[in-house]
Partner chain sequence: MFKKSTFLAFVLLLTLSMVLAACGAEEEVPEEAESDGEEAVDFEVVPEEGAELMLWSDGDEQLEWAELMAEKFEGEYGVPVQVEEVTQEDAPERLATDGPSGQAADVFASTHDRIGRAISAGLVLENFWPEEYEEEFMEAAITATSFEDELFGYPSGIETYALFYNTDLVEEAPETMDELLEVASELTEGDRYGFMMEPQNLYFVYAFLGGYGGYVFGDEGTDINDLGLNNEGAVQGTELLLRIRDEVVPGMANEDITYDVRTALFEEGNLAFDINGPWAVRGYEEAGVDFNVVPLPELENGESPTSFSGTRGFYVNAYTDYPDAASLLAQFITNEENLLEAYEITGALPPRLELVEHDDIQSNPISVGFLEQASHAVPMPNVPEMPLVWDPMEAAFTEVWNQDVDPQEALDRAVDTIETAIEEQQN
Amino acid sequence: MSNNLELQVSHKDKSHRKIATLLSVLFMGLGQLYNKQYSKGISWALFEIIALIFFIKPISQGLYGLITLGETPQVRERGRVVDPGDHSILLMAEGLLMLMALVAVLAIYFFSIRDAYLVGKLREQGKRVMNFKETVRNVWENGYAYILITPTAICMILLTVFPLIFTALIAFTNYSSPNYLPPRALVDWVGIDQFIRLFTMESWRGTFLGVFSWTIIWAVLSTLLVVFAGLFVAVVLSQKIVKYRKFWRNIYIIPWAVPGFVSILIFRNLYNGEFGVFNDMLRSVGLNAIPWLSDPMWAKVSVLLTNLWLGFPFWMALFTAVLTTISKELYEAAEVDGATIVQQFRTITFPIVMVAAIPLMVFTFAFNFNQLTFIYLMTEGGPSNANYTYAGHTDILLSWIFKMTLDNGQYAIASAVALVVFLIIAGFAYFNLRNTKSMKGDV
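Structure please, single chain, the form predicted alone?
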């Protein structure tokens, strides 16, 4: 009899976690009340009551708007708006925000269930359960780092994740001029139609492949040119035979000190085919003028040379700093072994400086891949290309997207291109950083 009673008590004790979990699933806080944590249980219950009263309606309406993108089109009579109708893009933005809020509420709901389960487990093991004050103190002492970074994480989600998801969603709609521009017309979900158009329609596919090819060439060459020009100048200026090294370094830093857009606009005038200084100099020595910005090839050479002028001082300063960290004993030992200057550079200098340079090269490549400002100020994508849709010979993907959206209202297919660019850059950066030696020591 005594053994049966002990078994019943033991079985009842072992069910604390199940009962507490089930009660928390039914309503937040019930599990904590069952675990005799009354203050905590009341707090969880108040949260669910507030969520049900104030959030369930806007969340349900937001999700409905996100799914439908509006059902009532704008009504006009004699040029006047009689009924403003639904604005599909605003409904999408509101719906996405409500979806993120719903995810946050569900996450809190999950944590309340998990808390009830863990406390129930402690009761089954016969361990002491913390009261409300001890719980608050424990959360602060063990979780203050998470409490401090939570506001920043929320800002990052709203300012970074939200725009990315919103842009990605636009790619799956028909949001474009002239027929699907809210508020005059509703926008619909069209699935992957924009991606199919991008890769199957000759006009879009030809433009995409052409602009994408030049973007890769531009990003690779502009990165390599500035890196190796900076390395070359830094190595030369580190040689003892060079006099007034500080003076030369300061001279080379000047292009970096001048605001970039000023230098770009100055170079644009210098490249002017009729009145530019470069062509005046060529004519003065009897050479023919060069169509710097009107010929496709020379326009590309012009943007690469200008980017070289603006970008190499940073890398020169970086490599100069890295060179000062290399032990002179390595070079002295190499000289004793009879190594030439070229051999010393190849076996000592180059491997050491590249370990520090490769992570920054990855970021520079990604930066140049998206160098909208430089291309737009320098050439505006020109010269024009009759075979391209909304793009010129020097347009990169970002400047093409810029023209498609602001100048031509092709938001949906521009978002599809932006999504492709994001996947390329993210994949490239992840692959390179993962395989970079300088990053392998990180946790």
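Keep in mind it's a predicted model, so treat the numbers as computed, not measured. Positions refer to the first chain, counted from 1. Compared with the form predicted in complex with its partner chain:
Within the set 382, 420, 159, 129, 420 is the hinge position, where C-alpha fit passes from one rigid part to the other between the two forms. Rotation of the smaller rigid part against the larger between the two forms, from C-alpha superpositions: 9 degrees.
Having seen the form predicted alone, please provide the structure of the form predicted in complex with its partner chain.
Next up is only this chain, free of partner chains and other molecules.
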């Protein structure tokens, strides 16, 4: 009986869906009113009225600023600012915020239309429509997780996503010294010009390959060296034959505990070809002095060695911890089967510790790829290379970019480079982590 009635109703009011949706598109809440949900309809309508009154001006101004990046430059007279003019970069930041606000408003608008559509559909099917109280309760019960996540999501958008987008946007402008610095001059959108420049600029192209390949070599070698040195020391120190194991471990941890940049600067002096301790020691045993920092090849070796000294204690500590989690029974069983120490290491220890190590290795690689501070403090990119422009033999991409772009106020191109480096690193990290067992699943 009731089934019959529903069918009848739906037949009669087939167009509820269409009409409700259309009305909601015209003005938020109209669809709900049509659906006889008066409280909800009025709330939506109120929202749109408030939005129209309060947001239209700031949002349209913000978007206008974002599109034009300002139109009036600063005006001065007699050493005093008469008209402060438009500050392109601030306009860009505000415009971006307003764009986000607009997206939020549009999302709400979309939800109101979708709501009208869904309710209209329910009515067509003759199903009972929830009243306002029920709706609120429904939202509270089913949307609880979303309500909880909202503050986090807003913070994330403002603190993480916003700055990222902002930096990325700079790459598409001409924000640079000396001609395009706000507030005196306006900044303009230039599309992908900066990226084109990157690969057509003489000073960039000539040096890029050399620096890029050293960056890769440096990132790979520095990561592998510290990891395997750490593993080696951890395994050796976990053997029972070794006396005073705790003492050795503590000694090896020390480099890690000393603030990095102090040790780097000290190392820089130790490597000094004429007055450094290393060469003094070599000379005292009758060997030839090594041009540590003045020869390109040795400079690279010095950088890698110092990084090894600084970096392996962390890995040693990590592997020591992982080793303690491996069940002793595995080794006992292996011994019973007559496995040698090397075999035990290869088939038991190594696979287990690597599961823990690989994700961290990826991070270390990414970190070393951008190890600006280390290179800068250690060699400042030196020894200089006259065939490179603004780069020395040990400069990695980031330290080179730092010199060439940030030092000289080339913000736009610096940001373009940052995007390129980001893509390289992100791509590498993504594929590696995706194929790592330890990053699969939560458990």
